[in-house]
Number of protein chains: 2
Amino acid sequence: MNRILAVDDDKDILKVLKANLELHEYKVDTANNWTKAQSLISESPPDLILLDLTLPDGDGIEICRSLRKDLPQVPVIMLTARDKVSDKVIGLESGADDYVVKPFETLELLARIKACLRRAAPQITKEEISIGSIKIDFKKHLVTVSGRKIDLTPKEFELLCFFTNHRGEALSRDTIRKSVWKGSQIYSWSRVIDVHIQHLRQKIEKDPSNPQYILTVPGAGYMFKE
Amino acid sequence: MNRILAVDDDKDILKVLKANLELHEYKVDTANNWTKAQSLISESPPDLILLDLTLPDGDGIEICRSLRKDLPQVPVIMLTARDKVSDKVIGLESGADDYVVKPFETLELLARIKACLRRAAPQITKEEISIGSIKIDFKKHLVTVSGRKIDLTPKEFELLCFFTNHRGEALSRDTIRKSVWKGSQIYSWSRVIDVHIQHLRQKIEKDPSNPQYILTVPGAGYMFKE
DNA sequence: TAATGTGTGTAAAGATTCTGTAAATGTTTT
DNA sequence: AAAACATTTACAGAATCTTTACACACATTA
């Protein structure tokens, strides 16, 4: 649940927002003045600001400047009576990530909150996947058998990949050479497969001779443990 | 100098945008259809993206949502004529970080350019990072190896900062090469970067034939010591 | 039962690709 | 023009991939 903080100096429009935003899932604090956004936000910064630009003890612009300083990333939308290009331009300039003019669509506000809050987020894209004992980190290409590093060849490293994502699924040999060999050519008699597998298996597997997780499919294939 | 992709199915409109864009220092490509636009951004994903909704051969919402999955990191702004409030709250949902409507203010248009761009840039909250006993300086430029001054080209500095930017991932010369040396030409075959790896290792390294920093991911590229 | 064929496990040899590296060439900066 | 830098090229050694050959298990057929 994301907080937003709204400043403006009208009573009734922060009101409004308030109602508003808070019918879509956001937690919304208001100020009436700079003052009090200030203590506000050194008390818990929000995750956006909503900044009217003509407030009682401050000029929008060079607060906005400020925010930019002290609270990089901290989205500021800015939320304004004044519909002049030149007016906008200040205003991004300034460091705002959005400009909007009122009176202004609701929907259309909320639309531009979501954006900037998407944009601003964290992008977390960890990629890591366990089965078992096996631990696989995608983005660090490291695969890990209860604890222990193992080195996987780039062949090997594409197949378990390619394993790990439709598990539990019997694949043939014709289906893993179209995807994990697809580019090269490779004889369809040809057993590098099998080899691979038989890699594998010596490198991922307690007892490569009764694996648990590349299991043989008699007349089908090779199939991974789900 | 940043990079923008402008798609449009009006060729004047092109025209205009790509003139008054290069005026304030950016690179623009243009493309008028979708197609054209796929293939100019796998060859090296531009830094932000102008839509036009309309095109001959494909749906705009459609088109974002799927920019948004592949190419998350990079802004897009949608230009269209269509005002509606709807539209707009439809284009922001699919996932664009803009929503200007035609016919815009190119000063307007600039400045949301910017205010895209601030946002969607890595955030470089330090001015100055230590890995083990390497320190660099950003702004100054500056790199030393516990203690003693590094002197570093152009595009070893660069390198360096984009592997100290990304630690702990496996970066394959492909994504190297789509970041550090977008805008340059350089042959998929080339082995430039491999170069410059050396080079940076024969400086940063205690042991370059022992690296302890740039690590080797046989089969994937490079990784930087987390 | 013995013979034959098919499918899989496995080791080892040969072929290919990948990486480190030095040196040559081309380009930009001073 | 000289120096600094970027890029290409070439090659060796290592790592990896692919082929090949054979062993074994199991099922089918004579």
Contents of the next structure:
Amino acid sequence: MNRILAVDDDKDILKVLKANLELHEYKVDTANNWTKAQSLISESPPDLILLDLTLPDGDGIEICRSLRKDLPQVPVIMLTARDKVSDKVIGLESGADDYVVKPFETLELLARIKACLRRAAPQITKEEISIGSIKIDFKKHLVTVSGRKIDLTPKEFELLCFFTNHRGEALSRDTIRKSVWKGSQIYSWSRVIDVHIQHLRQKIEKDPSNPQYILTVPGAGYMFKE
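Switch from the form predicted in complex with a further copy of the same chain to the form predicted on its own and print that structure.
Here we give the lone chain, stripped of any partners or molecules.
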């Protein structure tokens, strides 16, 4: 289930977005200001962000530019009442993946969300691999543990693929960042990588507090056990 963060100062729009997107099996978090959105992103980066251009505590264009530096792999769709061509050009040049003008049709927004998530998904050439009770079908983007299907976000899937391709190696956070969060300027205090690994452990490990696969290597980072 993909997680979407909707950021808009209009609480009615947020309610409609949340209701409609959850009907189509998306997990939706909402924020009516940028401060709250930052807090949600820090806790767990979403798979896609719907961003209003006009927020009470920030300009959407500058926020988008910042997101492109900190979370370059997360698609951003701008939602705005500004319908001039010049506004769209500025929005797209600031790093937005798409630009949707209010009012909008839900079906159109859904199509644009799917397209953005599809482009953001990792490109895999191998077909499948089995490690212990974990089986990864790269072609189908399917992960099972002991035959049970596991729902991973695109970033969790990409992280798992990276780990399995480097089994037995001690991987530093910097190595993980450069490979899975390419071009990202994740700050030293950010827990983005650790939070994703924690979530991944909860989904694939029998006992996340005593992991069998994704091990912590003191002073080095993480290792996926062979």
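Worth saying up front: this structure is predicted, and the values here are computed from it rather than measured. Residue numbers count along the first chain shown, from 1. We call the rigid core the largest set of C-alpha positions that still match within 1.5 Å between the two forms.
**Q** Would you say residue 198 moves between these two forms, meaning its CA shifts by 2 Å or more once the core is fitted?
**A** Yes: residue 198 shifts by at least 2 Å between these two forms.
**Q** Given a core-based superposition, decide whether the C-alpha of residue 207 shifts by 2 Å or more between these two forms.
**A** Comparing forms between these two forms, the residue 207 CA shifts at least 2 Å.
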